[in-house]
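One chain comes next, on its own, written out as structure tokens in the form predicted on its own.
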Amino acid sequence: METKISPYQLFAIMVLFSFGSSILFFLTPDAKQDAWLVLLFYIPVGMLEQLMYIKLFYQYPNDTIVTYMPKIFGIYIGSLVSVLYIIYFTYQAGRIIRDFTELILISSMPEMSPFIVAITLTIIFVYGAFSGLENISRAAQLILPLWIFIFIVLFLLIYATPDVVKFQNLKPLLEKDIPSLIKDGWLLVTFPYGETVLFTMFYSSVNDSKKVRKISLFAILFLGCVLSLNTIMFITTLGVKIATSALFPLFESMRLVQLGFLSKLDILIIIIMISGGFFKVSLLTYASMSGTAQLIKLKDPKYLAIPFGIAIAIISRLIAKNYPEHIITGLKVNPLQVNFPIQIIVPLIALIVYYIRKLLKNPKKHNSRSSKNK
């Protein structure tokens, strides 16, 4: 059976999987309090990274990201290429247990084992794997309102409490000039908006394909502005310094709440926040599974479950000795040397490519439109 998801759920997902991990921490810490700014600025960029997975899309609309990478490139190179991809969604999903692994036990099970934490992440978030495209979708599309809505809450109940929240945080404002905090805020383009690489598996599921693009930048757009807003509260609740060196200033900011019965809120934070992680972690073991299951032929990827849950438990202890070495691979490491070229150059050059080949195989009627427009 054919699985399809309608634009909404699209919505739901690229937002709940955007958010599971970005809103833990404070993004462009080099920006300091214009780092909210910096978010806004790179809104457009992330839009056409969007246009930019689209437009192969729209060229292969039956085709995800695993698939069309061979009649790009041809069987080797692309097929190579795919592989490539999902060893790509496989360790980002190893990263994100081990993110969510570090707040559990630095929160609230400090004495806890780190491998059982780690195990018992794994099997929840990759049920929602086994469980398949449509079930996650429908899920999301539950969550996400009550999800704002928490949220809504959360941040009302954080400025209501009494000498919390401290404006003057916010300044001086545009204390670097523009293109030095563009500069600051260069690794926005691999995370978040980067990350959005993994919907070109899913794409082709929706049922309403004209609407793909409409959906995905105003989801774009809906993560920028969240993400500045979820920025602005950090700096005007904890300050630039203690913002940029908590391990996870989410957390602590909202551990600030003090109105009487609502004073003790850290289980309920973390299950939210975990709740993130396992939309995240769920789609992109999906995706794994079924780029893998696309590649051999498999009629049902939820047979490749098992498989790739064990493997994301291996990598998210395996990736590093401790969290700050974790923590300078993510930032440091990979988005130079991994998420750049599979985020940008490939399907950049995959799109070039495309359009070389295209003009190769039709150069009369190339020939004939330039001929018109003279």
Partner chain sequence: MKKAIAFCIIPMMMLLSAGCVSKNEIENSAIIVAFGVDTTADGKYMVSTQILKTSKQSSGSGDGSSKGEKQQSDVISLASTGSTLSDALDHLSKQLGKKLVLSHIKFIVISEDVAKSGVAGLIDFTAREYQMRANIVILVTNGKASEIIKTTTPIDPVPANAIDSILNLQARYGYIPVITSLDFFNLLGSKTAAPMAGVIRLYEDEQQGKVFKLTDIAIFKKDKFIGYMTDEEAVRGVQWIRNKVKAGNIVIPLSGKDQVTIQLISANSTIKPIMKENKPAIKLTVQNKGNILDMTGDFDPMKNPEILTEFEQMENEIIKQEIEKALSMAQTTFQADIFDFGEAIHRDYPKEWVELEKNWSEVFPELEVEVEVHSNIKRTGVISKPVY
Contents of the next structure:
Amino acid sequence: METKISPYQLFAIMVLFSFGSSILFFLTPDAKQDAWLVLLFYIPVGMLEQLMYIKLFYQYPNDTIVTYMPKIFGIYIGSLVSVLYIIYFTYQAGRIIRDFTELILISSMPEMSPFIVAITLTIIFVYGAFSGLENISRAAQLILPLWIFIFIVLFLLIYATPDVVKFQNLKPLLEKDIPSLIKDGWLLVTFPYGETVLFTMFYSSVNDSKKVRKISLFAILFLGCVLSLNTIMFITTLGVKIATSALFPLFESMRLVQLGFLSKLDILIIIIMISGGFFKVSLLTYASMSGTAQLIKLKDPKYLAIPFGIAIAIISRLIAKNYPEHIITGLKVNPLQVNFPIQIIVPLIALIVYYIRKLLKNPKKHNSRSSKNK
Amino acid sequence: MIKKRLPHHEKPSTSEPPDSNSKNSSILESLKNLMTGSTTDNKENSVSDSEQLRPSEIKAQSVSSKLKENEQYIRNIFKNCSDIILREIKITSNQDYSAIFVYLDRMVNQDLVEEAIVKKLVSQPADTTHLPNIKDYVQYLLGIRPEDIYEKMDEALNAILESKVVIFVNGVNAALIIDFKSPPSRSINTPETETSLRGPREAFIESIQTNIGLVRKRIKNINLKIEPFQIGRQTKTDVSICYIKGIAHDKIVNEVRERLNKIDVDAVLANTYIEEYIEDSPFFIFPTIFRTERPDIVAGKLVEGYIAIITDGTPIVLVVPYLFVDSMKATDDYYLKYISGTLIRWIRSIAFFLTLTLPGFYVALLTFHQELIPYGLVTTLIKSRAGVPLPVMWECISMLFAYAILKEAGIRMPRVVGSAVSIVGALVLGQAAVEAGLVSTLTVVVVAFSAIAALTTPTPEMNFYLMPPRFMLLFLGGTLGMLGLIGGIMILFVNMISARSFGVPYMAPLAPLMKNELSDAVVRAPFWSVLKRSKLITRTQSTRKKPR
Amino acid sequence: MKKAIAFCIIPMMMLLSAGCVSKNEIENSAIIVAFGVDTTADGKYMVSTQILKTSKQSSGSGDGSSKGEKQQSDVISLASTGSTLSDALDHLSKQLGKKLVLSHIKFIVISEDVAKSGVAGLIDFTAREYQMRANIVILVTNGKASEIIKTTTPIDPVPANAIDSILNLQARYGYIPVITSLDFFNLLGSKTAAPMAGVIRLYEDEQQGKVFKLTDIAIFKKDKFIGYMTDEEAVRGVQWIRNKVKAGNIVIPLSGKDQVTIQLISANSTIKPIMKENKPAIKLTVQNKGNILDMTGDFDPMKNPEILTEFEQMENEIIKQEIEKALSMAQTTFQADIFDFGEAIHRDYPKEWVELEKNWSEVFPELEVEVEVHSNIKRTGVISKPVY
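Having seen the form predicted on its own, can you show the form predicted in complex with the partner chain?
Zooming out: every chain and molecule, the one shown earlier first.
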């Protein structure tokens, strides 16, 4: 019954999960043409976050964040924290459904009812959660090369289209000094790098736990580099002005491809969008499902997909009245009030508490502990 | 628990007319195994039909030493079975030694019976006038194996039903069995549905023996194991599983055995009866069991570690496990040089994808996403759509429906009228409908392309399996546009990934990705480069051939 | 079983009812390939559109003859008015029972009146509307935009295609600038640059009636039109500076009546901002290669290759002249930074730019531009000596 995924599958889901939505947006618009540099600057930060999660995981190699929190904080506070995480994953899934609903409505079907779009997306995405982590990661394994292939093709096409790519748009380099750039990009800590807190739910499912650290750090590095390249493409094709003001710059820039009969490649973008959203939401939903199952000691989380699916669809409609409100919540309110504590502070405190406990216990039961560890 | 055993226990013998038993069979070992292992009572089988004999009654009966009693018993059991033949002879023409031999008409080789039984037994050897041990005399004269001598009546009756000749000798409380079976069957033909350009021209026929022979002919190996089963309460159809021991994975073989043992049905007249009982997930759209009518394919699969299930009475052999990549492979790939073989495989995969998605894609573009249509196409499209009464989704659905009807008619119609009907179909649906403005030309092109692309899949049935998802995607594309279409594809895709065929992931080696397996999945690698057998099927890394 | 049926039917009904709402089937949609914007007397916008015909090409010959000798066209043009551009387009529904599809628009023609009153709303609309792509070409006309949209051409049954193919060619030739809405948007967003657009005009032709011609540049300041640059040499000069000349001819007058035509095969120009004693300057380098297309006179370049060097010198001068003409017009006549030199300086001297940006309108007219042209004549065609 135990689901096991291979390290490469972990890599695939990590990359696709993080790309899912971050590739659509122009991250750190304040940094203007240096946004791609900021993305690179924050790779080590993302890696540090990742190291923190993995440090925690290595202390409890058979537990997920939901099950080791009670072990660290004690059963009452710990369970509360675990429930908090489950709620966070569900809420996040709802947010992403909303993101994609709006994206589809804005970019291709403005007259469609948002309810229908949200429900359709939920059905598609939650079906993935229903089929389980193993199948999601297998799908990811197959789709990741496809994604990369599509991106390479699109990049080549856009660079081959005459008069579209203007590398001079990247200049002036470092218009602002580095500290202020880093200040501009601090949101990157929570999105996209901080989102990987989700994978604390999945590390224990990897069949080769030694490789987890290497693989996840590599995934972060890969993610940072590709996002940086992606941002370079936005700036060179659209110019800083449009790139920062477009809601979905990926969509806009890909629309510029016009190479003989090869035009209107937005279709590929829609494919990328929906498949990216698929991994994002299905992984989040699966995390909250399996987290709940682990908390209430349920054997098979499969059928929890239905209540969680309904909840996610409802959340996605309730969180905001209109798109700007949704975005403001996502960019201004959530990072400080939700993402930062959940993604960084709680794991950090957990780690500290763990070490304090260890220190307190160590002098007394040193021998028994060390033997237990072995 | 009784139900899980072979159905045959519950009714080892019946008084059903033997025409339903006309399947030839053998497999004594299995029968014996099953017999010995089954002392369970069969009360629950006491069928309301009082005509049917209770198996326990027959079981209790042992062969009498009195010939008359045996004869009476058999005549009684085979009452109203006109195809049973009882012949009495006098051994060495001596009035004291009478014997009866029983067999089913037209199911044994009549010439051999005359030649090898009647003549031998009746003719009097020069030196003997008295036989001290009649049983030994008959046994050694006819060369009957000791295990072919039954003391129980039910075994003898089964032997008769399996079209063997059963000899009862007066004074001997045992039945002697000789296998001269030769049930009516046709001769080996060329394959009809799975044609190949350059492959061998033999196809399976309805006889299980011939079919096993066709496979055995290609694999001269002691490790080729053929395990017999009997399935079907009434029909007692012979089913054999073939595999090469040491190559096929034991776990999968066991799985197949178990699943076959679980089947409890009245009749197995074709292998579909078995197929639906042993499938992994009954709701999965695509087949997880491969069928073929060509022994060369079966032999090729067997040496790769697959397991074949041969059913008597069907010229089709089932091969498990069956994965998605297998459905993209055709034998012709292997009879062509590897570069063209690979290319053709890719084209086939693209065709598979297009046949599923093209109508849906076309409809989604025309109903929702005009902005995605390339400029050059827009002018053509807009003109071809002018004045067409139906919305494009319904137009496509009705065209696909018409195509399905045509296809169905094409299969059923007699050959004589075939060409006339197909001409009418093509003209009416294609040309006339377009000219009358009922459908647009581009829809016809799209539907026709999708229909033709479906035919590229090497398995002929795939054509039918592709229909439901195609309609589904078409519907989604027409109601929700690209969102629906891509969502549908995603769901289909995840569904395919979650499916299993006898425990092997259906989409393997693509998902989960297995790098070493791709050489015969994505490309058709040259024979000399594929050194290892598929680990997916054999589960152990086994070497196909030593590197040069 | 009932559950299963309900499970299938309910989503299907939902889909059907929901899908129909936003359904926009191609036979019920009007595909607009180009539109023009005019102002009406009461200050509203008038939009004239070119819409692809949905009906089949007139089903019989009888229909064609009734229309006389006029070229059968595949488009219909309709116009409507409204207070904003999108409002005007919306009012088309009064005349046309079809939904508008804006995704296949090739170009937008703006009349001079509209351009004078400002095009910010229009550019915003093209960027905001989800169907419209960013590479729609912006054109300005001196007359009425509706006239341009209405005019049919014998070249192509869809007049927009004819103009589009001219634009595609001009993207290489550089007789007019091809400015897309994306370029316009970026120039408009910059505090210092001045947008411009190509100009389309209608001419009376003796044989064909009305024909289009793309010439000249319309210069904007902010989003308002300020004037035309009509001088042919200056127009190409602008294109030289923008590095848009990739093909075309250069005629070198020689002594007497003799002339040499050089066909450009490749060209490249680079702008490099430099700081001269704390004052910004631009260094413009143009490099080009060409072949001789025709020439008269008494020389044989095959025997005397030095003559080509002489031609190259003269070609350099001509190109330089074109560029300087363009520069002087931009700097003195219009005082508009259509070349976006400001951005170029910003790229290389971001710190100095902070100061310069504030008074760029004073700096730009005085900006020193060094022009350097390197021409290279490669081949002389299939004959060597002029025939005469």
